[in-house]
Every structure is written in C-alpha cells, then in structure tokens.
Amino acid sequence: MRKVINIGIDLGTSRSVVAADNGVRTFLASVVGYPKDAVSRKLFGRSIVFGEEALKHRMSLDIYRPFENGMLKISKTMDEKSVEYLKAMETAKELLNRLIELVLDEEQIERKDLVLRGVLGAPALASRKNKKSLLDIAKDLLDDVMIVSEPFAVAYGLKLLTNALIVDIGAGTVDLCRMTGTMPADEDQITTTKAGDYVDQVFYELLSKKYKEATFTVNMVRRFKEENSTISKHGDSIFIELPVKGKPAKHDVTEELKTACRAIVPDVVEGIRQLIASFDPEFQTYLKENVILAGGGSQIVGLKKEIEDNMNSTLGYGKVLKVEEPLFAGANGALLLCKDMPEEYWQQVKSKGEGKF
C-alpha cells in the first residue's frame, strides 16, 4: 500500500500556492528563470531558478511567466508545435513540479512509494483548451488530478456551498461565482481581467504622467501597491521613494494609488449585479447578504465598503465579507475537495483519463 498525499494547488498569474495534508502550506512567485550564460550558471549552480529568487536575480536570468490573466499563456488558435506554446507548457510544468517538490521535502520516503492526488484551481471561465493543457501538464506529475474553478475552490474550503457569491480577486483575473448548492455552471460564473495587474498598470501610468523626471518600473510600483493599497477616504498621505537622476526622492502618490485601486470596482460590482439579477428572485436577497471577497486584491483597504456602497446604489442593499486567509483560501479549498473525493471517483477519473472541470 502506497501512502496517499492530497494536494491543493492554486496556479496564479502572480503567485502559485500549495497546501497539502502532510502540513505543507507555502507559495512561490509564478516566475521561472534560466541562467543566461556560463557565468550565471556558475553563480546559481543549477539550470533553473524559481520565485522570488528568480525576480531578485532577474538581470542574470531569462525570465518566464507561464501564466497570464490567470491562465496558461496559450490561445485557442496557437500552434501546439510553436516555440511560444511549448515554452509556456515547459515553464508551467517546471513551476508545478517545484511546488510538488516543496510538498515532498517533508516526506521521508521516495516519490515512487507515494500516491499524489491533486486538485488545481483555474479561472472560472478559462477555455477548455487551456484547462486541457493544464491537465496534460499535471498528469505527468500527479497520479490523480482534477481541475475546478478557483472561486468554487474558495467556496468549498469555506463550506459556503449555497446562497453565497464569491469574488476572487487575483493578479490576472477577478473571478465571480454564485453558489447554489450544486457544481456551478458557466452561467453562474463571470471573469474579468481588470484585476491586480490592471491596477499596477493604471498606477504606473498615473505616476509616469505626474512625475516625468522620476524613473521606475511596473515591478517597483507593484511592490509598493501590495504593501499600501487603499481606497479609504481616511488615513495619512502616502509617499513613495522614486529615483530622480539617480537620487531617491519622496513623491506623494496618495490620490494616484487610490484611483488605481478603485479602477477594478466598477467591473466587480457589475459582475455582482449580473449574477444577482439573473438569479431566482426568491433567493436574490441571500446572495446580496453573502458576498465574499477572496484573493490578494481583497486586502485593499476600504474595498469592502466601496463595494457595499456601490451595491446599495445599484441593488438596494449589499453585505460584503472578507476571507481570513486570502492567499491560501483557494489552495485550502482545493485540498479539502481533494480529500473529500471518494476513492471510486479517483478510480473513475483514472480510467477515463480526464479530470472534471
């Protein structure tokens, strides 16, 4: 009898998160780096570098981000033999394998003596081709695998299986899903790409326009945003140090940061409105009372109140709650689902050679 390890994985545009029933809970920046030359290979002592380490040493590496808008960087029309397609598949596989290695680091037995089962989260309305490609990657690394929508994984982990509306705000997408006591259908879900990366770009453009002499990158303002994001009407002014002709100088970015963070709200509220308005009218009130914010973007200070205020004006009422562990909510739910699936289900998946989407 081989030991079974259940794994929940959230492969995100910015961060990839893993939670396993052997106690491992960790994450990596969704970045893969390859040394540029013999000097950089000697520097690292290995042929591939992951996560924050890759970002820190990106001048020495060829950097690849396998995910865009929460999905593999492939399109419906992309040639599966093209360099771009193959590179996206290769780097995504390397990243997934690294996450699994982090889980196995806690084990004292060899991989061949384990049964690795995984549930992977994908954007709510990712294309079937995208999910199939992700499944193909995972099958080479996991013995049994299933793919579900990310907001459904969040809801499952919170045991909110009915009368709830999940809003999962990631870097690449915002995924909305209404829970009705059954597996959500396409009409129960909405995805928008105005998410964390969109906020970064708006923030960058506003600062570029206001402070023309300062030099900075999107990556610099992203890090600052993650530590200071707010749309609250209260609080002190917010300053960031940006170099001007090589010398650091403080710049007031209060209004620019709030404007950028607020940029995702209209699409989020419109998605909430659509999912509520198209729901059974006898149950619409339950959804309005149970809107759940998850994902890294849920931590924007003042976002909860901003959404509630907009729901009040468009829907007459709205109550919004935030999950306690936004980074791990999706992976935790995927892990719980993985553990709850009966043995006969996994045998059925194996025999059919596919994982339910």
Ligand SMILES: Nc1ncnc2c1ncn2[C@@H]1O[C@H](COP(=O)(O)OP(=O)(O)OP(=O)(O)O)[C@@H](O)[C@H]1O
Contents of the next structure:
Amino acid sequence: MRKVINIGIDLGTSRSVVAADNGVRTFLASVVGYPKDAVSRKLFGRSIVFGEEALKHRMSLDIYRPFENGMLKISKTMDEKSVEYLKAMETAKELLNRLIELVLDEEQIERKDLVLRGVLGAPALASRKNKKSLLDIAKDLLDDVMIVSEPFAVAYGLKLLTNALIVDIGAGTVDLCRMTGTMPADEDQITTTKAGDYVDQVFYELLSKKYKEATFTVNMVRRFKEENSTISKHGDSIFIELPVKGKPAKHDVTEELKTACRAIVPDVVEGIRQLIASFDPEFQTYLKENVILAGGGSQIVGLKKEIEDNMNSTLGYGKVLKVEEPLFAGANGALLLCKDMPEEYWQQVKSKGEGKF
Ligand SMILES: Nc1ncnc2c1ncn2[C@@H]1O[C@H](COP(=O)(O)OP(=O)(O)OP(=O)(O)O)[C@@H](O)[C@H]1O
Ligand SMILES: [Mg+2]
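Since the structure above is the form predicted alone, I would like to see how the form predicted together with this ligand looks, so please show that one next.
Below: every chain and molecule of the assembly, starting with the one above.
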C-alpha cells in the first residue's frame, strides 16, 4: 500500500496557506525573491528566498508576487511565450513547491512511495485559462490535484453546504458564494476587487493628505491596519507613530482608519444583496440568516455589525457570523475535501482529466 498525504492549499494574493493530514498547518507570504547580485547570493547562501524572509530583505532581492487579484498574474490575452507569463508560471510553481516542502519532513521527501494529493482553492471566478495554468503547475508537483473555488472550500470546511452565503475577504478580492446544496455555478458567485489592498490604499491616501510632513509606505500602514483595524463607533482614539524629518511623532488616525476599513462595505453588501435577490424567494430568508465572513479582512473589528446594519436597511434582515480561523478556513476546507473524495474519484481524475462529484 502506498501512503497518501492529503494537502489542502489556499493560494492567496498576500499569503498562501497549507493544511495537511500529517498534522502540518502553516502559511507563507506569497512572495518569491531572487538575489540581485553575487553579494546578495552570498548573503542568503541560496538562489531563491520565500515569504516573510523575502519581504524583509527586499532591498537585495528581485521580488515577484505570482498572484494578482487572487489569480495567477496572467491575462486571457497574454502570450504564453511572453517573459511575463513564463515568470508568473515559474514563481507560482516555486511557491507551491515550497509549500509542499513545508508539509513534508526529511524522511517523507526521500520516500518514493508517497502519494501527494492536493486540493487547491482558486478565486471564485478565476478564468478557465487561469485554472488550467494552475493545474499544469500543480500536476508537476502533486500526484493528484483538484481545483475548487475558494469560498466553496471554506463552506465545505464548515460543513455549510446549503443555505449559507460565504464572504471571503482577502487582500486582492472579496469572493462571495451562496451555497445551495450543490456545487456552486457561476451565477452563485460574485467577486469584487475592493478588498484588503484597497483598504490599505485608501488609508495611505488619507494619511498622505492629512500629514504632508510625515514619511511612510503602504507596507507600514498595512501593518498598522492589521493591528488596529476597526469600524466600531466606540473605542479610544488611534495613534500611529510616523517619522517627520526623521523623528518619530504620534499622529491621530482614528477617522482615517475607520473610513478606509468602511470603504469595502458597500460593495460587499451589494454583492450579498445580488446573490440573495436573485435566489428562489422561498429560500432567501435562510441565506440572510447565514452570512459567513472569512479571510484576513473579516478581522476588522465592527465589520460584522456594520454589514448586519446595512443588510437590515437594504434587505430587511441580516445575520452575520465570523469563522473562527479566518486565515486557515480555506486550506482547512480544501484538506477536508481532499480526504473526503473517494479513491474512484481520484482515479477518474487521473484517467479522464476530471472527476465527477
Ligand atoms: N486584523 C486584521 N484586520 C484587518 N485586515 C486584516 C487583518 N489581518 C489581515 N488583514 C488583511 O487581510 C488580507 C489578507 O487576507 P487573506 O490572507 O485572507 O488574503 P489572501 O487569501 O492572500 O488574498 P486573496 O484571497 O484576495 O487572494 C490583507 O489585506 C491583510 O492586510
Ligand atoms: Mg484568499
């Protein structure tokens, strides 16, 4: 008997997450860096650097982020021989390979009799070409692969296969998906591009306007947002320390941070409204009762209440819940799916290129 290792993988714009049934659960910033010259190669002692380490040393590295808006950085019209396309494919593959390395221990890497089985979450509305490219990459690294939509993976992990509306708030996209007891179709899903990165951009611009003397980067304000994000009406004033002519000084950013965090809400609520309004009227109430927030952006304090208030005024009612593990929800669900698919399914995938649920 060959030993199977099941792996759930969530490839995100900002971070990629894996969960495997050998107990490993970990993540990596979705960044690949190559040393710029001989000095930096010497510094790192290797020709490729990943994740947080790459971000930390970005001055001495050529940095690539293989995903954009949650998708491989390729467009429908892109020439498959172009440098850009090849680089996106290469860096995505390096990143996926690294994630798999993180799952396996040394003995497992050496073993030839292991079957590596993976379920990959892709953004809800990733194009066919995008999914195919992802599949091509993954097939070289895993023995069996299936790609599913990311919010579906979240729903599967929570065992919410019917009467639920998943809202996965990532860095590049918010993926909304209604679960109706079957595999979600295109009309069950909406993707908007005002997500975490958009909050950072708005926050950065508001601060640039208000504090012209201070110097800072989007990275700095993002880190600050992740520690202080809120749209709650209550709470103390929020101060950020930013250098002015080299000297750190405190700046009040209470309103700017709340305005930035609130900037994603209208599109999220509009997406929820569309998915509910276009659904069978007899079942609309069930969806309204079960809106589930996942993804890093769901951690904004007060977001749940803000969405509920908005739903109350636009839809008459709304009940919103947050998942317990926003960053792992997608990978956990993908892992569960990977384990649950019967052996025949994987055989079908092997012989026909796709299997039937
Ligand atoms: N505590 C927090 N409050 C608000 N936002 C946060 C918090 N922690 C992380 N984020 C934001 O969540 C986003 C990352 O979430 P996640 O890891 O789910 O995204 P992703 O999967 O990489 O992106 P995508 O799904 O768009 O490809 C980033 O924009 C990050 O700044
Ligand atoms: Mg994501």
